[in-house]
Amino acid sequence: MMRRFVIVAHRVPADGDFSLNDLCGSGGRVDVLSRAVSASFLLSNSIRSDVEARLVINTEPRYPRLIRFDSSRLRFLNADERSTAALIRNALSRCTKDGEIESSPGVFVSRAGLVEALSDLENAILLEEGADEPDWRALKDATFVLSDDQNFTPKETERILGTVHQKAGLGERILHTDHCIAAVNHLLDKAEKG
């Protein structure tokens, strides 16, 4: 079973021009993405297998970037925000027009956007507050679509709703992106054990 997380980022500089000493400011809240990546993959002493995270940087058509983290090849992922932000910055700075490239082991970057991030995915689920919880045991090869610390724009919502198969919630309270991912991983782990 493959788990995928698609996280849309709204303010991270698409060229990777930000300081690792200012992840919230010049990084456009790349700290949120760093925590989301960590929540997607990290266990106490290892990296989860069969997980993929896709970061959509700048959904405007002129400068979109898609960073894909693949657990089967992923190396150098640590629990701190700064080193994960460095992986993101490195990927963005190495992006070319030549399709997808591997910027570091298990981290791939391309000039693609939200449409491409969602185009090859089946069983895509939009995590939205207030929506009903799904039957976690029935979810196989699921993809969960989330936003950073900002709401989806109307255009993003339209694109996402044209792709997703269902909306799902984690309760009535609004949670941080990384907390949603940690909760989903926990619920799917629990469902797998039966």
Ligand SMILES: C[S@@+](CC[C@H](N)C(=O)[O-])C[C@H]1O[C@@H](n2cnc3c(N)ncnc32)[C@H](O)[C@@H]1O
Given for the second form:
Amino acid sequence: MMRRFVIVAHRVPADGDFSLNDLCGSGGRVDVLSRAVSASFLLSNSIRSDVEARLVINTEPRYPRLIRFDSSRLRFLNADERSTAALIRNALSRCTKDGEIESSPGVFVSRAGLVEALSDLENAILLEEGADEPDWRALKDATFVLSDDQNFTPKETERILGTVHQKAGLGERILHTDHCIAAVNHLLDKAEKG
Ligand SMILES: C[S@@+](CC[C@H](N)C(=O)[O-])C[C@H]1O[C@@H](n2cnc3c(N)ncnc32)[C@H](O)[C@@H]1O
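Pass me the form predicted in complex with this ligand as well; I've looked at the form predicted on its own already.
Below, the chain from earlier opens the complete complex, with every other chain and molecule after it.
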């Protein structure tokens, strides 16, 4: 079974022009994406299989970018935010107009945005505080859509609601993006074990 996470980022520079010493400032909170990628894939001493994370970079501006991390080929993913930000920066700086390319093993980048990120999904679920908690055992090949540290814009919300099949919540409290992903992975692990 495949798990997917789509994370919408709002301020990460689309050309990857940021300093690895300044992930929160010039990186436009790329640290949030790094932690989200870590939470999607990393176990203590290995990488989860059958997981994909899609990072939608800048949905509103004219230069959207879509970065896909695919566990079946993923290498060089470490637990620190800086090295994951380096994978993201490398992907953004190598993006070309010639379709999707693999910027490093298991990391793919293209000039695409939220529409493309959501277009091929059969079971897309918007994670939203206060929404009903789903029956985790019933979720097969689900994709969870989350924002970074900012709210979805009205346009993003409209697009997402036009595509998602249901909403799911993890309680009333607003959690960090990576904490939501860790919770979903835990709940799905538990559900799959029976
Ligand atoms: C840090 S929150 C976004 C910022 C937040 N809307 C605010 O008011 O500052 C990041 C994302 O995590 C997800 N999220 C946060 N808390 C959640 C919860 N309790 N249940 C489900 N999803 C949650 C949502 O997808 C949200 O867009």
